[in-house]
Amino acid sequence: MPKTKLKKFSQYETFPNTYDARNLLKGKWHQEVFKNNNPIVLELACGRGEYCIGLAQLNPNKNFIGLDVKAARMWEGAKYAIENHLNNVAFLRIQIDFLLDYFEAGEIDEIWITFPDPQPQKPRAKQRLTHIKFLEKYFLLLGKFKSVNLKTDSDFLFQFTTESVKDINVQIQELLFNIDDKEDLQDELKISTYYEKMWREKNIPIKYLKFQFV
């Protein structure tokens, strides 16, 4: 690991808003981390935490947790949150496969998945974050009438997801093949990450799907 990444990894572990697999906070996030009863929203595979930060700034009455396995990436978001006094943001370094080990059923109110790796290779289908394996975990975590948001540049993943949700009890709340085609776009969808800017420069449409378990 390069020295810069090692330094960020080391600093990540000292930040007051960062956690990892050693922090067993299942059922305790409201009480021990945020110290309020505001709704908790997860961003999965959050990378640098740009979207998580943006959502937190728009919604000060909600709590946000960014999940990823790479501390050196989340270091960016964690540091920004500290410097800008965003006390409604935290970061957790774990494998998303083990999501249910770190959150109690009903503890989470909403999930965002922004620009994940589409994992197009067939042998890696089960690693797609909208594979039925993960959708079942999200349902157990969220329960009924709570939502999952997917924002992606990938036509492949978008189509895969729309097919996947047909196999479970969900209600599609919004489906956009190009968010720029929508008038009065909600502020949450105007947040732009490093990757979104990169895809936009290549004129790749940004797609959005929101569905609710029923």
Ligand SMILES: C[S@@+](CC[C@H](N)C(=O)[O-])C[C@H]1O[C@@H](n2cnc3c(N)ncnc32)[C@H](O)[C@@H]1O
Contents of the next structure:
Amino acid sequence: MPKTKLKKFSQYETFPNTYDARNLLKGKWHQEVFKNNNPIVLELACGRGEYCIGLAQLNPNKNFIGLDVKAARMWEGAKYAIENHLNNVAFLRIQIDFLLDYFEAGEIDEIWITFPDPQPQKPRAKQRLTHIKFLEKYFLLLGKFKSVNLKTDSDFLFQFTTESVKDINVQIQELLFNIDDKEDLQDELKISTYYEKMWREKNIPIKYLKFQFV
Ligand SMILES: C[S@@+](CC[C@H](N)C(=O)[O-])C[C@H]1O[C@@H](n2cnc3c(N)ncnc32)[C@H](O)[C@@H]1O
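To complete the pair, please output the form predicted in complex with this ligand; the form predicted on its own was given just before.
And the full complex, kicking off with our chain again.
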């Protein structure tokens, strides 16, 4: 690992708003981390955490947890949250596959998935974060009438996701093939990430899907 990555990796562990597989907080996030009963929103594949930071600034009465496996990336968001006194943001370094080991059913109010790797190769289909295998876990965590938001550059993953949700009981709440075509775009969709900026520079339309389990 390059030196700066290593340094961020070890610093990540010293921050007060960062957690990893050693912290067994299942069912205890409200009480032990946020010390309030506000709804908890997860951002999956959060990278540098721009989305949960942006959402936390827009929604001070909600709590946000960014999840990713890469500590050196989350270091950026965790540091920003500390420096800007954003007490409603935390980061958890885990493999999203093991989500159910870290959260209790019903503990989560909403999920955002921001620019996940599309994993177009067929043998990797089960690693797509909107594969039915993951959707079932999200349903267990959220329960009925709670939403999942997907923002992506990938036509492939967008199509795959719209097909995947047909196999389960969901109601589509919003579907945009290009968020820039929408008039009066909601502030939550104006938040931009490292990867979103990269795709925008290549003029790739940003797609958005919101659905709730019914
Ligand atoms: C393309 S990046 C997007 C990062 C960020 N959301 C953005 O838009 O800049 C995808 C991220 O997903 C993370 N990731 C992919 N699969 C994962 C998994 N199974 N568990 C945890 N993190 C995962 C990667 O580490 C990476 O940071």
